[in-house]
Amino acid sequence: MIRPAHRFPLLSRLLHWTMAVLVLAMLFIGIGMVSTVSSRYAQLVAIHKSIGIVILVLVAIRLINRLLNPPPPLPADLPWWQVVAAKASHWVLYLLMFALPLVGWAMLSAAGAPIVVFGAVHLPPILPHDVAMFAVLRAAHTVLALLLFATFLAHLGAALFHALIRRDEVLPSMV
């Protein structure tokens, strides 16, 4: 393996896989929830509330490791439209990661759902209960799900790129 010059420090990278496995589950259990009809709805639903909340606490503290702890640089030989498409995407995540618990969060306030998560903390509704804003709030949830495993894919491809293809020190730089 290729000892990078530069590497994340150890809380970016634990940050990193961290929410990397939690999105990745969340997607998966949000897909599995919309589509099953089984009893383990409202437990996936549970779960789905819960890692949402965590998400959103972890990419907090992340944007703040990442503004105290800036990314190593890029390859210099890196082209200038891949530069500009990596970082965008990043923000991109960030946004993504940022909005879609706070759209569900949202969107369980509006429809007037209790907003528990882990089973005994009771969040307070951040919206009024307002039914033609609960469906807006779903259908934008929707979307951003989809982007963000979009997002989530491209990134893949790129660490993959770098890794198989260039060779880098890219993606060294967070395992």
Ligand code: HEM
Second form
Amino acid sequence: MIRPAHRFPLLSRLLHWTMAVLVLAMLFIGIGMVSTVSSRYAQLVAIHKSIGIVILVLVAIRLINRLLNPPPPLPADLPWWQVVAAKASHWVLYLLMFALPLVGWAMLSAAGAPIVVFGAVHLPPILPHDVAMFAVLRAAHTVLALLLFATFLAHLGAALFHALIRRDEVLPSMV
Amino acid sequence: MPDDETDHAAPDGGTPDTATLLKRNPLQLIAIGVVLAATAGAFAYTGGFLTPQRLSPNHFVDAMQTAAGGPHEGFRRAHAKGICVAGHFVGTLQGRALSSAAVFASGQPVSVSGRLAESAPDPFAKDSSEAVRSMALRLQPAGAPEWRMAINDTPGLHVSTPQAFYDNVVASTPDPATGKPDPAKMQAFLAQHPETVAFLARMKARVLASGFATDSYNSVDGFIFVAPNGARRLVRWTMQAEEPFATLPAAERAAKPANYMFDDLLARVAKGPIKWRMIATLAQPGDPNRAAEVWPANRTHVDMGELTIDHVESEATGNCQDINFDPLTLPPGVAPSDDPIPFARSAVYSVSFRRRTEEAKAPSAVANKSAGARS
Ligand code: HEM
Ligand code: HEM
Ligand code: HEM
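Would you mind giving the form predicted in complex with this ligand, to go alongside the form predicted on its own above?
Full assembly next; the chain just shown is listed first.
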């Protein structure tokens, strides 16, 4: 593989791939758990909450890291609209990686449900008990999760476009 | 960033425009399409969208709503007619030896809130003679995880698996043509479910308590109590009424007003607290952990503590109306067993809760009432 002249810093790459695995796992765990009445439901919901909180912590670290270590430039000959799409979709991904765990935590708070992660850690509610608020947040959790999955698909398609068709340095810069 | 140009340019110089690139790489383009379609397909499969026969909690609630002749918006999809209660629980030493749950640990009163209800899906049904009655509780020890339970006055459940529960709902759904369930469908169900036949016989044989206060409520499902020393035991429990047992002849019940059980409860608690003893039944090896099977009467019983209800009030914003009594909200010291029913309940109650909180709710049948001193 060609050694890219511009590469994401090591910490950025580590965070990217760790979180890629976790976020993708969360999307599949989430959509899978609400489709079953078997014992997997409770097991997966417990895992879902724990990984979700891990993602919230990691994305905060990742944002700080990104501000301290800006990403390398995109290929200079990339058409302007692809540059805009790349930058905009990255910010959408950040926004959703913050929003989904926060909405998840907030909706359980508004439902008056205990929020247990890692089997034993009880998180405090971040909203008062209010089921009208729960209803709004619960719907938002679904919509935002589907939006995250759609944005992920576009992101994956773009990464493969760079790797297989443009054959530029974008993918190598992240590996 | 003109300096970057050489770093990113393709080896042969500049990169052609996107349309040209796509035209020159048809196989790669197809490969990308296949990867994206496979990913989206895997997501849809995981969510059950490609396998409509998979028993999802949404299917469950849809079926329950259809059987009930449509949803009663804003109300629970089962146990719709209810009233909120509050009081406290005091655990015993024997209880502490059996489970490390905080509610037993101190011997001090633990704050309790809950809901007494009838199991019918119609929130305005006349208090009926045969209704299953239920008790839902939140035990909230100070500074420790809470425990939620939702228990019934029935001798077990009519089925032992979520699938059988679902099939029973479908079999009892009224035929749109006649407005009544098709007896042939129920016959077919009963032919395959001797446990349901046995349950119905037990139900017929029981002497119905006169109301909420004189009734006793069973966990029905099996749970694991984890002792402070780590020992695990399969148990069921009963909230055993301390009130002397009383019953009402069927004719007298039929002549009562529409909300008599709730009115009686309000009148009773105005006179003083109502109490139940929490009695755990310990399974012996080999006892079936299936909700439709009752355990032999000679099993060891352990007195776990005393429940006191001293306040009753109508459902309203922020009280028991807005709580999901998920039977898997368990504290350390209590764990789910391999009884499959509570797992299904947890998933289904979550859907019922989501739907009812999204809808506008009319005032409950017994509205704006309250009785009993708040402890
Ligand atoms: C859910 C999973 C994923 C998320 C949330 C995600 C998120 C992001 C974000 C936010 C960036 C911007 C750089 C940064 O600040 O870290 C980025 C860059 C990148 N991602 Fe992902 N990613 C995911 C999965 C993937 C996958 C599966 C691939 C490859 C097949 C990939 C390839 C890339 C590449 C090549 C870049 C660099 C783009 C550039 O040069 O600006 N990502 N990703
Ligand atoms: C990146 C983070 C997250 C992603 C991608 C995600 C994704 C999903 C998805 C796809 C679903 C199923 C679709 C639906 O029914 O709405 C779901 C449901 C759910 N999520 Fe998340 N989620 C995240 C974080 C969290 C967090 C942090 C919590 C709580 C602490 C949480 C709690 C829940 C709950 C309680 C449900 C629904 C369970 C039910 O209704 O039975 N999620 N999530
Ligand atoms: C697979 C079997 C079962 C299904 C599908 C089912 C379904 C439901 C539904 C949809 C609700 C309304 C939940 C809400 O909106 O908050 C409910 C409430 C309730 N169920 Fe079940 N149930 C099942 C088994 C049981 C068993 C075995 C018991 C008793 C031990 C039980 C006791 C209760 C009680 C007490 C409530 C009312 C809780 C309250 O007052 O909020 N259920 N059930």
